[in-house]
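Just one chain is shown here, as structure tokens, and it is the form predicted alone.
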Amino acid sequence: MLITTEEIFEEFEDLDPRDQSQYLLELGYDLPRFSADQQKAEDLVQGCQSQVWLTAVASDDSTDPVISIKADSDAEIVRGLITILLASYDGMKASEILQFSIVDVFNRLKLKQYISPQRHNGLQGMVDRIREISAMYCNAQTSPVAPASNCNIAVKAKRPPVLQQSFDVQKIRSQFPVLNQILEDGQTPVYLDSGASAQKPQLVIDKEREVEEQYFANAYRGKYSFGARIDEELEASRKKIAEFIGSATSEQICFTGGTTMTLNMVAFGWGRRHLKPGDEILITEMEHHANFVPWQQLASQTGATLRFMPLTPDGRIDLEQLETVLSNKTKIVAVTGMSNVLGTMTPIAELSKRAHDVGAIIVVDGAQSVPHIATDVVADDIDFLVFSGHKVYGPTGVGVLYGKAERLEETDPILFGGHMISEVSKDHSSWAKAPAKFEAGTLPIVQAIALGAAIDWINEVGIDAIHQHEQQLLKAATEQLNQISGMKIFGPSIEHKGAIISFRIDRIHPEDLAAMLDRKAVLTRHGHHCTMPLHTLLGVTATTRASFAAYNTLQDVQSLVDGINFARDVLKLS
């Protein structure tokens, strides 16, 4: 007689992880084995760590039959996991299987790491096949892991509530060790280059240290305690990110090496597969090179045409003139969420609607926008969103790819190797499902986990509170800088921009100004900021950029102004 889930729950309740593994082995020993002739190739669910054979028979009730499942594996511990699956699905009709969340069972047993799409031991593939068979009889749409209430409905995650009701910038600043040090000349750093990389709060630094010191292991490889902990931490971080940007499921979140890498993945994974000569890609002249050059190269390789959305004189997308370049030939609209030079906030929801109206997809470079303003990929109907960890108070070396489920399905991987495969033969290979499909090799494990801690920090402070604070800084900086003789600020008025201000001063080269500001411990960015086409449009070779974050203060704005006046005095321009 098959063991019941309640009996399994009872046994697991007081077991530690090592005893749980032993119990799984014992369950596996008791599972009836397939004979050699039952191990048929057509019944094989292949994984990179183990093999699973599955058969399913439907009862005579053709409208909603009971699905009887038998399965076996060449790994004893997987046989134990199969026993849990069979006990969970025992006696269920096809519609009941589709309504049932197997994840809840594995969560209760604290074994969720075994049922993740990231684990390719054949078990997740078996769940997928069971659901596909059930859907065939129910004529329903399926997804690999679905909510318990209705497995066919994607439930949009709610943004975590803001826990801090007031914005105490001094308290926030105190959490960033690098900003509280005393430099050799006795000054405290005024960091105004968060647009390049934000500083990290102590809890993010602590999380990186915790992983390295206490339980580091490779991800989705080991069943030992360290490996299981790493898997749990990564999946927790993936879920936090999904909730933060409004993704329906965490399976739509892929860890990458950063925004640049991710945009190349989309351009050549989706674009090369779908574009042909005569198609058009639509971008703007204010894009960072990371959201410019890949599309330029894609157009060159596919015979597509790269076109540019018209901009208003102050650097906003001219929606009234958009129809002059947007047409049925447009297949991709790729746009920044926020300009890294002008600070321009682009109207993503409107661009998304108009792109979809002509059959195009929209790709959003959120590297600058995600850290500064609330993002909702579902409300804005975004096809692909990318951003980097190091701009959202997290580590370098990790980025995020969000994609609609159907977009990820129709995107080819461009990186190949371990972990991202389903099956490898001598003459061909097949890929795992997203997100593993886009996570070849060893992930930036520590960084991805610490990115989850950075998201926790933002949620505690509140992204809306951060935005409001930064806008106050932007307003103060704009007003004070405009009082300086020879000042030219680029970009729209503050109601159309985020926490970035780029400028030039007559007779002061931005590189000289940056050096002078550094003498006053005011740290800014100078140059073309990886936007050479934009600077050509502006008619300048370089600008000075000050970019603000949650930890900046009104005193930082004053220090910037004082530093500029110091430079003017040194250069005898006053």
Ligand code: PMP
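Rigid core: the largest C-alpha set superposing within 1.5 Å between the two forms. Model, not experiment: these values are computed from the prediction. Residue numbers count along the first chain shown, from 1. Compared with the form predicted in complex with the named molecule:
Superposed on the core, the two forms differ at E26: its CA moves 2 Å or more between these two forms. Annotation: Cα of D562 displaced by less than 2 Å between these two forms, core superposition. Residue displacement note: S88 has its CA displaced by at least 2 Å between these two forms (rigid core superposed).
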Second form
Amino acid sequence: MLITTEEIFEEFEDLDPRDQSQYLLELGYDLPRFSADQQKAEDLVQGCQSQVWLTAVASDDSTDPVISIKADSDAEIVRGLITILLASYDGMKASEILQFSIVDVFNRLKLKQYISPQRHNGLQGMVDRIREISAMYCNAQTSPVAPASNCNIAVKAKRPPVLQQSFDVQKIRSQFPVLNQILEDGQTPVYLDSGASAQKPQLVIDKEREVEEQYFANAYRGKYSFGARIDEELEASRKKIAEFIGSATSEQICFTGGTTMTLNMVAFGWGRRHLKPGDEILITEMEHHANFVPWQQLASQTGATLRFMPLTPDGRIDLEQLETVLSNKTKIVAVTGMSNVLGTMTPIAELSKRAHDVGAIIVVDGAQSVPHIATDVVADDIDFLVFSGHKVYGPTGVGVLYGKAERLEETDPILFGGHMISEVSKDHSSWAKAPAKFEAGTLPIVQAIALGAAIDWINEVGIDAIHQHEQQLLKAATEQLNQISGMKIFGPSIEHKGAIISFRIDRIHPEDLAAMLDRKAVLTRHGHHCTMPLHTLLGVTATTRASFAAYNTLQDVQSLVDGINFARDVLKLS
Ligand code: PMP
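Having seen the form predicted alone, the form predicted in complex with the named molecule:
The complete assembly is shown below, putting the previous chain first.
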């Protein structure tokens, strides 16, 4: 190694601010340059203003090899930054790189003062790449294909198959304009609230604009060209959604306003017709209020009883104890596919079988699960599935109701008016068939069409690849957060959960923490997350929640940890 970080720190501290930026430049002078052959397109780091080539080589074929990094750039100042990175990571194993806080090095050198925000993004891009290669290498140890020794991990063939073919987080990130902006204070946002709403890729924004600018008209009404185009686009979107969740037909997909509205439609459209006093509705204490309050209301209106599936102490449904509440009195089992607080993934296929065995239907609140794991309504034998557009990288104001054909048939509409009728006379009206029966009035047309574009986007990246990527983030975040003193993460171990972490830290109120994280542009959510009964069960009034999506990086995880350490410093808890 040419120079060590300690030597860099020493030199740097001795210099006055004017000379420090010159020193940064000079640091790059001794860095070996890549030959033309070494400047390979596949090794280019994305997000840099200048060209940066970066490769990482495993020193041996052990389970946690030392990673040797080489990099070069066509910009001298970047070569200086590369020297700092190489010095920082010199001799580290893959797992050590993942645990190492490079931000501490940057902070000590006050790098933000000397380089532009764009350059800082580029630097972050390099760090992300190094961390991803290290993570993939660690991950590759558990994959069935053992990596060869002395392999260049940056080369595609050495990556785990799914990530290799379809997952380039920097490329994905570059498609989300909101994530690539520089905020007024010079920081870039670290968005960790996708559980509330995901950000939208350019493709979705463009689709909304295309409809508005080129052929907007009301749907299923006008026979002129715009109207016909809108109808076509809506039906194309419906078909994409059907295929995405494994529905046999498009007619079983109804556009709604979102998960909350749709759960109300199912509770009052199906439930009010089928429930009588003495019947039981089974939910869990971890449900979002949207899958809780409608059932509570339905129970009080019909004389049915609301009961709760037992949970294990770590927040999973206790299948062994299910018989204590599931019986032939149960008419509806309504459950989240993934908890919006604990991240718990529920065993839908098993629950669906057990519900059907006692003659009940199963309603799945897919608001959190559909964006993160492949959904198959037929394989899981789901009666009703609902989800929201804004959590699957689509627009707000649109949601989806899926129902088995016979269930939709036996569901009453709860909204009445235009489009949903078959015939109307002075004393009687009859209903159209689904989906029109559940689409009274004017649809959120632009949003419903753009939701199809969001599904295209997910399909292009691959839902399984997204899941795999998010699980890596979840693993890294869980490991790193657990090292923080006073940390309590709620929910089961990562094999049983998706990419949501809710936690509390001793002596820091979640609201204070969220505000301090915001100062570092780390955007998290705090509060009860619309799950008051769950928070009562957990014995707390509020938690901090970080939730991940396809565009998040290991650097985002690091920023969360750094932000928490910053908050601990501010509150003098360190
Ligand atoms: N269920 C779950 C599990 C959720 O996370 C949410 C949104 N936080 C909802 C339902 C409600 O969704 P919406 O606000 O889109 O109606």
